[in-house]
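Only one chain comes next, encoded as structure tokens, the form predicted alone.
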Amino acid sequence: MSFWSEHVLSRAIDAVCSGRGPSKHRSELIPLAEGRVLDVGVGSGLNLPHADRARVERWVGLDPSPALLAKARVRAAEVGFDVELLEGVAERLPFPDESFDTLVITYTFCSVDDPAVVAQELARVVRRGGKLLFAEHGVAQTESSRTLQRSLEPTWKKVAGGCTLQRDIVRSLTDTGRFVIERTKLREDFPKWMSTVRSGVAVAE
């Protein structure tokens, strides 16, 4: 792991993802998690404090960053339910089919290597009738903002740990043929090129 990733980027990600907007999205979505939960891209564990401990049987968090997982372990020690934290990538989820009742993916889809493969993996590990809770920034609504995203993305991706700007998680989920979007919300904060956020709930058929 490079000095940048371990000491700078991990702190920056934790700080940005702790902001007002992301925290609001978490407070709306994460209490809906129940049963066996998989948090894909758990990062520094920012979802954990928002969970309803009465509804969660077990929480598994997966992330490729050892530095962020170290922060997540601190938060995991403060919640009142079983938490297991694993190092790994979303393209290869190390779990059997239909292992989880709830999937959580927040501010992660932007930085995976292959969104189509990740979406298929999510569809594989959730049980029929299970939920996927998501909040992700992505493609902007206006052509001017999308043009800006395209121009900024090469540089942004290099300094932001592989984060891309124009992913569409709703399309990726529905393209699996298994997820049905139950509800979704779009928020556009400033600046729109990095703060167009789609959040919602998908159900696995």
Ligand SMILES: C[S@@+](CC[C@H](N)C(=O)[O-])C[C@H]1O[C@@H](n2cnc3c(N)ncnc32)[C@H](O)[C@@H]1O
Second form
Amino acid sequence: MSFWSEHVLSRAIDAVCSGRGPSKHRSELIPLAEGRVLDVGVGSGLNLPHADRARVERWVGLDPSPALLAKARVRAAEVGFDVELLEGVAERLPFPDESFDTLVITYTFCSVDDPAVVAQELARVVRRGGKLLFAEHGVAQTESSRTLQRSLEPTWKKVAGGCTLQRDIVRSLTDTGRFVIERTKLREDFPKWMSTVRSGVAVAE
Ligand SMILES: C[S@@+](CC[C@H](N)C(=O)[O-])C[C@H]1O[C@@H](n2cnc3c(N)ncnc32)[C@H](O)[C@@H]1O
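Next, give the form predicted in complex with the named molecule, keeping in mind that what was shown is the form predicted alone.
The complete assembly is shown below, putting the previous chain first.
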């Protein structure tokens, strides 16, 4: 791991993801997680304190960053339910088909290498009738903001650990043919190129 990702990026990600906007999405969505839960791109474990411990049987968090997983381990020790943290990537989920009741993906879809493969992997590991809770920034609503996103993305991607700006999680999930969007909300904060966030619940058919 480079000095940048170990010492700078992991702290920056933890700080930015602890902000008011992400925290609001977490408090709306994460209490809905139940049963066997997979948190894809668990990062520093910021979703964990929002979970309803009475509903969670087991929480598995997967992330490629050892530095962020170390921070998640500290949060996991305080939640009062069973947490397993694994190093890995969402493109190759090391789990059997239909092995989770709830999937959680927050502010991670922007950073994965292959969004279509990740969406297929999510569709594979969730049980029929299971749900996916998502909150992800992505493609802006207006052409002017989209143009700005396109021009900023190459530099942004380099400094922000591979984070892209124009993903559309709702479209990627529905393209799998397995997820139906039960509810979704779009929130545009300032700056729109970075803070157009789609959140919601998808159900696996
Ligand atoms: C902005 S952070 C969000 C972390 C956490 N989900 C949250 O809500 O605070 C993006 C996360 O995606 C992870 N990530 C990057 N590429 C990934 C991949 N291919 N598969 C899974 N996670 C990945 C990063 O290590 C990082 O933890």
